[in-house]
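The chain below stands alone, shown as structure tokens; this is the form predicted on its own.
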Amino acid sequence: MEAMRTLLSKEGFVEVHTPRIIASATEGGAALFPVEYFEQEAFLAQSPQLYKEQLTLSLEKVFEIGPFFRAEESHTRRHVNEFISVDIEEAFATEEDVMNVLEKLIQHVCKAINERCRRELEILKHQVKVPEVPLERFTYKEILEELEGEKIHVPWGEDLPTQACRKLGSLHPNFYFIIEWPTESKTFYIKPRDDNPTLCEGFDLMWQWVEIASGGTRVHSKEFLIQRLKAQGLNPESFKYHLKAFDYGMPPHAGWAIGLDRLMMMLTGRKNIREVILFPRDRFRLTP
């Protein structure tokens, strides 16, 4: 975290610290915990995403560290129920600058720990490799047609499973993008490209099978955010103080989250996410 925050400052980012107790869904789709909230209803926020993305409003550059949390039943060895979340937000930026930002951010953190933590990583018996830059890309199709070649079929617009993850790991053993993904795949706050708007400005930053990270360019008005909430079923109304940002003039702008923990399992060469957490939550676990 250290090494992250060095270089999101140097690189003009400011940080930023947003709400953990919150009145609606930041994304659709997401399971939310519920609390208790005086005589309200509220939920422990599962991302910073319609906070960070308001403050590029005045702020232009933002980067948050911290808690959040997913109500989510999957029992895996990459998924909690509380996990720490490394999200920045940028404005007047596309995709492939926030990428540009992403793995350059992955490259200075492999340094660091190679640099800073030859003990640890002695003991741990764990090499870190600083990965070139840039990263390879790959389309989404492009990765559809690998998997159908190693005769694993993923119906168009569908996620990777976890076996064709697995596959990709095998095929690609280091970082890698994935990017134009279908639109429908993608939550509402991604922009679908101009110039196919089937596809959107939207990826995902793998390593080996794990995904490390999301993000993208984000619709930036609020008339086509709004048409985005309702082609995916959500209320606008529930979004009403996000979309009444937007009457001000929201800039053109992109960003991105890490799963810290998932990183971590990387840096430590860990096989169970559960490793690399001091004292994890998840579906099974509220203590210690």
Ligand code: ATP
Contents of the next structure:
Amino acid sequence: MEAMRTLLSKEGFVEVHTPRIIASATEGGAALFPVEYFEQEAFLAQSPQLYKEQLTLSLEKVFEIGPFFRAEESHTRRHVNEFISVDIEEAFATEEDVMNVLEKLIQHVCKAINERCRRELEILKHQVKVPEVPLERFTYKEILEELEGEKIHVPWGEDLPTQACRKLGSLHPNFYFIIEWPTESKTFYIKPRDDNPTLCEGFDLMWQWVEIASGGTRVHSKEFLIQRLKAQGLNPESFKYHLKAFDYGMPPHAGWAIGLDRLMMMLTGRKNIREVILFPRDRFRLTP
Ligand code: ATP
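Can you give me the structure for the form predicted together with this ligand, which would complement the form predicted on its own we have just seen?
Below is the entire complex, every chain and molecule, led by the chain shown above.
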């Protein structure tokens, strides 16, 4: 975290804090924990997405490191219900600009771990390879074709199921980006490509079989964002405070979120996310 803070601050990002108690969902009602908030209904935030986008209006480059909450029931080795997210959002930037920041950050963190945590790595009997940048980039189409060659069929537009990710992990033992996702597979605020709107400017950063981060260029036109909300079956009225910020002139912007706990799994060579969290919270664990 210290290495991340140092690099992001050096790159001109301002550290911010957005609310953990929110009135409506970032991405429609799914996966939210409700909380009793006096006379009103409220939820625990699942991401700082909308707030960090709004902050690019005034601060241009922001980052946040903090816990977020997902009420998803999936009980896997890479999901917990409270996780630490490292988020950035940058004005006047595209997918490619923020991917550059991300790969620089990953490289910087791997170097810092090697320099400062030699003893810990010895105890863990684990080595951290410093990746060369730019990291490899594969399109979603290329990934689907590669999987097809391995007799794993993923229907176009769908997220990659665990079995497909496992196979990718054996084919790609390091970090790599998956780019050019179908627009329908990503959420409403990811910008469709100008040259082919069926594809979008969203990306995932993978490490072996695990998705470590995802991000992209955002939609910055208010009218188009309303259109995208409706297309995904969401009610623009629930997003009225977010949409209001656009009236002040939203700059084009892009950003990403890394799951710190998933990155820690990679850095320590652990196979289960619970091993790198002091007090994990999952579907069946609420104490200690
Ligand atoms: P997944 O498809 O693996 O469930 P997601 O697409 O829901 O992840 P995003 O909403 O894009 O994830 O969140 C960005 C990053 O936050 C992910 O790449 C991951 O590193 C981390 N993250 C998201 N949900 C969880 C979770 N339940 N537990 C741990 N980390 C998570």
